[in-house]
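First comes one chain, alone, set out as C-alpha cells in the form predicted alone.
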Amino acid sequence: MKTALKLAYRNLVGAGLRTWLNVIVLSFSFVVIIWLKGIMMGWDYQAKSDMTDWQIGGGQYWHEQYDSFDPFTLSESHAVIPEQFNKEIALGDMVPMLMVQGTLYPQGRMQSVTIKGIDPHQNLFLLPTHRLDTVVDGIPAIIGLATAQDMQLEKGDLVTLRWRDANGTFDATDIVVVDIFSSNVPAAEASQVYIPLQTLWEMSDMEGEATLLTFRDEDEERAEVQGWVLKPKEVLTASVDKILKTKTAGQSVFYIILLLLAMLAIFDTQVLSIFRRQKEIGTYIALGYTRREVVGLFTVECAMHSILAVLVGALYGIPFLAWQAKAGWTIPMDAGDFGIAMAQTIYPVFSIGLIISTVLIVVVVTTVVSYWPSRKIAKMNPTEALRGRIQ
C-alpha cells in the first residue's frame, strides 16, 4: 500500500497542469459547498435565536381558541391565568400576554393592529417594555420599526386607538409612541402595538386574563393545562425548519452540478490516463502486479486528487470562511420583506461535522468515479498492453 501511494503521488506530480486543474476544480467545490451549507446553518441558528429573544421564549401556552393565522379568534381567545403559574410569573420566568384586536388612526387613516398587553418589567424578551413606565399624556406604547414605517409614525407621536372590550363595546383613547424597536422577527413587529398589561386589563374588562403564556426554560417538563395548548419551542420554530428544508433541497441541485463538473473532469482524466499509459500498465502486470493491484493503484492515484484538493482548498478556504463567519453575508434586499425571521446580515456557522461530512462525501464520490473506468484494466491482455494496444 505504501508503494502504491508513492507511485500514485509521483504520477500525479508528473501529470503537471492536468493534475492541478482537477485539484483546483475540486477544491472550489469543497469551499462553495461548505460556504453555502454554513449560510443555511447560520440562518437556522440566527432565526431561532431571534425568535426566542423577541417572540417565543422557551415555549408558550396558547389559549385553546387562539389561532395565530386568524385575528378574528382574538375576541374569544382569552382566559384567567391558571393559579399554578403565579409563582413562575412572580419570579419573571413566565410572561403573560393579552391580545386584543384594535384599530389605529394615524393621520386620519384606519389601520388594523393587534394590541398586546405585556408586563413593563419583564426581562424574558428583548422588547424595550421598560419604556412603558414612561409618564405621558396618554397611554404609553411601543411599536416595531415595520409598523412605524407602514403607518408613518415617529417616536413621541400621539395617535388614536380603538378597541372592543369583553362585552363587545367599542371604546377609544390616545396612545403615545414612547419607543420604536427594530428586530429580525416580522411577527413581533408587523401591526403590533404593545401597552402595559394592567392598562389593557382595565381597557378590555379582562382583569387577570391572558392569551399567551411564554415561559423561559425550554428544557423543563411541562404538564398539559385544561383550556390551554402547550407549544414547545420546536413546534413554534417548525416554520423555520420547513423553509430551511425547502431551501436545502434547492441548494442540493447546485451541489450536484458542482460535483458533476468536478467528477466529469476526474473521469475524463482517468480514461485518458489509462489510454495513454497502456505500456506502463502492461509493465506492472509483467512485473508481478495482480490486475486488482493495478486497478487499485490507478484508483488511489485519481482519488488522491480529492486529498490534494482538501489541502489546496484549505489554503484559501480557511481565510475566506473565517472572514465570512466574522463579517457575515449581507442580503442585497430588505430581509423583512420575506415575512420570516431573517437578519439582514447572516453569519455562517461552520461546524466540524459539516466540514468532515462534506470532505468525506467528495472523497468517496471521487474514489467511486476513479474506480469506474479503472475496471477496464482488469480485462487487459498483458502482452497487448505492452505493445500499446487495448482490447
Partner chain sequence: MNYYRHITVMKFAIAIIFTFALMPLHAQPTADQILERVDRNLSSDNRVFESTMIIHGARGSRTLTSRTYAVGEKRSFTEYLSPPREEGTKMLKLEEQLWIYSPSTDRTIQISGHMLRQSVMGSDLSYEDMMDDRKLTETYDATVIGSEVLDERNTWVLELTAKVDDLAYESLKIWVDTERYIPLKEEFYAKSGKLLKRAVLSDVVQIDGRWFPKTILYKDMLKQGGDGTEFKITDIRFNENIPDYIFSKAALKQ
Second form
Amino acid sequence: MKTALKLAYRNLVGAGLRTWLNVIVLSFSFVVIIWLKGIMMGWDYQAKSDMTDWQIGGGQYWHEQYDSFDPFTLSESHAVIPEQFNKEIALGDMVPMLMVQGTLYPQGRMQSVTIKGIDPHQNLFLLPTHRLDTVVDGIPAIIGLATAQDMQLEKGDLVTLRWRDANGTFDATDIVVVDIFSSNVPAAEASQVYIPLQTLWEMSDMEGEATLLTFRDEDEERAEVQGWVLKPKEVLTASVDKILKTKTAGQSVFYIILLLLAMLAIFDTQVLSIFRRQKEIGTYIALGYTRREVVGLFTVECAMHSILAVLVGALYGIPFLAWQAKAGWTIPMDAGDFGIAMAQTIYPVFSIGLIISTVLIVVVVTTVVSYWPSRKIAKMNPTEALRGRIQ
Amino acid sequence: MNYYRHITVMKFAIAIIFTFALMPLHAQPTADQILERVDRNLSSDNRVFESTMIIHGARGSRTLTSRTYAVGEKRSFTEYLSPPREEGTKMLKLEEQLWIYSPSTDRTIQISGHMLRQSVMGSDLSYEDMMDDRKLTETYDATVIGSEVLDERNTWVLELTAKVDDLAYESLKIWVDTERYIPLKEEFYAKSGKLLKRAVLSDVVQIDGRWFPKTILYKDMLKQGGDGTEFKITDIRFNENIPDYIFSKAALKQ
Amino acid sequence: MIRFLIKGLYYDKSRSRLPIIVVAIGVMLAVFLNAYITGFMGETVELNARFANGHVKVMTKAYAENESQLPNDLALTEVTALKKELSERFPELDWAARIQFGGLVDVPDENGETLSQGPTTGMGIDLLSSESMEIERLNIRESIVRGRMVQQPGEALLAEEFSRKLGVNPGDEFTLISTTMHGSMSLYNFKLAGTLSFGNEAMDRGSIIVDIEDARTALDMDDAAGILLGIFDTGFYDDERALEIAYTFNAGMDDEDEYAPVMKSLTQQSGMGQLVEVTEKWSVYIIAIFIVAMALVLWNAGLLGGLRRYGEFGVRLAMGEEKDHLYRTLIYESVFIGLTGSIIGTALGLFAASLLQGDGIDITGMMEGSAMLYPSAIRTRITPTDYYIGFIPGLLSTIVGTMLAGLGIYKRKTSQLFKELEA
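Same protein, different form: I have the form predicted alone, so give me the form predicted together with the partner chain.
Full complex below, order starting with the chain above.
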C-alpha cells in the first residue's frame, strides 16, 4: 500500500500541469459547494437574522399581560421598567419599548396602528431611530415600508394620530414621517409607528413604563423578573426554526446537485487517464503487479486529487468563507417606489459539520468514482495494453 | 297611568318649564346651573322610546329602527325592529355590563373590554359612548365662554373640562339653548385640543314638560367619507310602567 | 471537412463519447439546478400568492387602500358576474373569491353562556363547490390535525392550538362574533369540523377557516367578497404577464369610482415587489456561481481532452498538416462536442425538471406534523432560461478549454509534441 501511495503521488506530481488543473478545479468545487450551501442556508436563516436585527435582538422580557397576537392586550400591558435593568439600559444593551394602540388617519381613513415608543439613540435594532431626534412640525415618527405602502405615506407627510392615555382619554395630534425603513420583518413594520419613547411617555401618561425590554446579549444567563416574562431568543424564533427544518428536504436536493458537480470533475479525469494510460497499465502488469494492485493504484492516485484539492481549497477557502460569514454577501437592489435602497445582505451559514461532511463526502465520492472506471483495467488484456492498443 | 293623572302631570310640568324658561331673562345662570338644567332635561328616571338610526356611510345609507326601555341611567333594554337582518337583536345594559342577544344564533354574548370600543351597528358611536351614563355635572367642570346665535337660537357656549380622569374626552364645547336648556351642538376634544367628534342636536320638542332634541347627528371629525350617523327619536314616552323583568338576561331570549 | 471530422469523432470514441457524456451530464445538472433553484427560491413567493396575494388580486380601490384593516365594508359586490367576466377575459388564471375577516370566537357552555372567547382572524374560501381548487391550493386536507374537512355549510375549521385554548372539539358548536359588511355586530354559529396546523404562530393562535358562502351569510355580504385572487394555471408567477393583465383590466375601469374593482399584480402589492426582486436576484446569483463552477469543470475537461492529444498532434504535424488547420479542426470538433453535449444535456435536464414540475415530490410524509404554511413539495420550475443556460458551460467552456489546450500546437515544436505521445 505504501508503495502504491508513493507511486500514486509520484505519478500525480509527474503529470504536472494536468494534476494541478484537476486539483484546482476540484478545490474550487469544494469551496463553491460549501459556499453555495452556506448561502442557501443563509437565505433560509435570513428571516431569523432579520428578526434579530429588527425585532427581537438577543431576546426579550415581555410584560406579563402582553400578547403579541392580541393588540387588545396592549392597554393592560405596561409597567414601570424594573430598576435592575437601568444599568443595562444606560449602556445601550437593553432597549425598552412602550406600545400603545392608536388610530392613524391618513387621508382621513381610519387605520389601527401600534404606537411604539423607542429611544432614538438605541443601536440594538437597525431601525433608523436616530432620525427621531429631530425637531419637526409634529411628533417625528418612522414607519416601515409596508405601512408606508398600505397607508400611502411618504417621507415628510403629516398625518393625524389618535390614541388614548392610561386613563382611556382620547388624545390626538399630528405626526411627521421623518423616515421610512425596509426590514423584511412584517412584525416590525405592519401597522406600526415608531416615535421617541419620551414623547410616548408624555402622550400616554405612562412615564418610565414599557411593554417590552429587548436585550442584546443572547448568551447571558437571565433571571426571571416579577411581572415580566423572559422570552429567550430560541422561544421567539421557534416558529421560524420549525419552518427552517421543513426546508432541509429542499436543501438536500441542492446539495446533491453540487456534489454531482464535484463528481463530474473527477470522473472525467479518471476515465481519460485510464483510457490514455493503457500502456502504463500494461507495463505495471508486466512488472508483476496484480490487477487489483493496479486498480488500487489508479484509485488512490485519483482519490489523492481530492486530498490535494482539500488542502489547496483550504488554503484560500478558509479565509474566504470566514470573511463571507462575517461580511455577508450583499447584492444591490433597485431603490423602490419610496426611494429606499434595499441592499440585501445574506450571511452564509457554515457549520463545521457542513464543512467536514462535504469534505468527507467528496473524498469518498471521488474515490468511488475513480474506482468505477478503474475496474476496466481488470478486464484488459495485458499484452494489448502494453502495446497501447485501444480496446 | 290613567289619562287624567297624565294631564295633571303634564300641566305641572309645563308650569315648571315656563318658570325655568323665563329665568334667563332675569339673570345669567352660572355654568354649573346651566349644566344642571341640561342634565335635568336630558336624563329621566324612566323612558320608552322608538328611534331610527341612519348611518350615512360612504357607500350609501342604512336605517335601523329600535325600541328602547330605560330606567334611570343604569338599566336599558333595546330591541331592534328593522331591517330584517337585525330584527330581534336585543341589547341589555345593566350597570357596567352590556349583553347582546342574536336570535339567529340564540346566543347571549357579553360585550366587554375592547369590544366596547367598537362601533354600534356601523355608526359613529361606540358601545362605550353608549355606556357612559354619568351626568355631565358629575364629570366635567364648566365655564361659560361666550354666547352665539346658532340656527336662530341664542346659545351659551360652555367649555367643559374633565374633573375625573377616566373620561374618553378631555374637554367638550357645548352650545346650550338659552331658553330651552338643550345643547344644540357638542364638540368633543382630545387632550391636545384636536376636535375629534361633533354632535348636532335638533328637532327640539317638548314632551312631558321637558325639552328634548329628537334628532342628533354624530360625526367623527378625523374620518373622511360618510356623513355621520343620524339618531332620530320617533316616539318617546316618559314615566311609563316598565316591568322589572325586562332588565334581565332571561328577557333577551324572549 | 466537417463531415470528415464528425466521422472521426464517431469512430474515435475517446474523442467523442466521453467528452459528450461529460458535457451532457454537466449541462443536465446546470439546467436542472436552474429549474430547481427557481422553484425552490420562488417557494416563498408562491406561498404568499396562494395565501394572500394571488398572482393577481382584484379588490375595490378603497379596499386596496385599507387592506391591512380587512375592510369588508369596502368589499367587491356582484362578484359572480365579475368572476365570470374575469374567467372569460383571462382564462389562463383560476379565479377565487375570498373574504378575510376579524372577530371573536365564542364558545358556549351547556347553558349557552360564554365559556371561553378569543380574538380570531378568519378566511372565507370556497371549500364546498366542486370546481374549487382552494383546498389543494392551501394544502388544507394535509394540514388537518383533528376531525375532518368541512363538508357542508355551517361547518368551520379552527387552528389546532386555538381550539385547544378555547376548549372546543370537533363536533362542538361555537359562535363567531364579527362585523357585517355594514358595520353591525354579527353573530353566527358554526360547528367545528376539524382543526388545522398552519405552521405560523400568528395563525396557529387564532385562525378560523369557513366556506365563503357561510362567511357571506355571517357577514351580510351577499355576492360580495373582499378579494378575488387570480392564480396562473401553471402554478407559477409570471410578473410580465401579470402586470400586463392588471394593466389591461384596469384600463377599462372608472378612475373616480372608489368602489370600482382594481387589479394588482403580486409585485404591485405591499412588500411583494421587493420579495420577488430579492428572490429573483438571489436565484440569478446562485445559479451564476454554479454555472461558473460548472463552466470551469467543463473547461477543464476540454482542456485535459486537448492536452492528452498532444501526441496525436505531433504525428499529424509530422505528416505535414498545417498548424492552423490542425487548430481549426480541433475547434470544429469541440464545437460539435459542445453542441451535441449541450443539446443532449439540456434535453435530459428539462426532462428531469419536468418530472418535478407541477406537483413535485410530495414531502409532507417525510416531515412530522405537516402544516399549511410549510412547503409540501419539492418543485422545479422550468423557465425559458432553462433552454439556453446549459449552453454557457456546455458549449462555451468546451470550446474555450480546447482553444487553450490547442495553443500548445503553436507553442511547442513538432518534435516535442511527438514526444508527448510517449507520456
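We call the rigid core the largest set of C-alpha positions that still match within 1.5 Å between the two forms. A quick note: this is a predicted structure, and the numbers were derived from the prediction, not measured. Numbering follows the first chain given and starts at 1.
Engineer: After the core is overlaid between these two forms, has the C-alpha of T366 moved by 2 angstroms or more?
Structural biologist: Yes, its C-alpha moves 2 Å or more.
Engineer: After the core is overlaid between these two forms, has the C-alpha of F215 moved by 2 angstroms or more?
Structural biologist: Superposed on the core, F215 moves its C-alpha less than 2 Å between these two forms.
Engineer: Comparing between these two forms on the rigid core, is the C-alpha shift at K245 2 Å or larger?
Structural biologist: Yes; that C-alpha moves by at least 2 Å between these two forms.
Engineer: If I align on the rigid core, how far apart are the two C-alpha positions of T299 between these two forms? Answer in Å.
Structural biologist: On core superposition, this C-alpha lies 17.6 Å from its counterpart.
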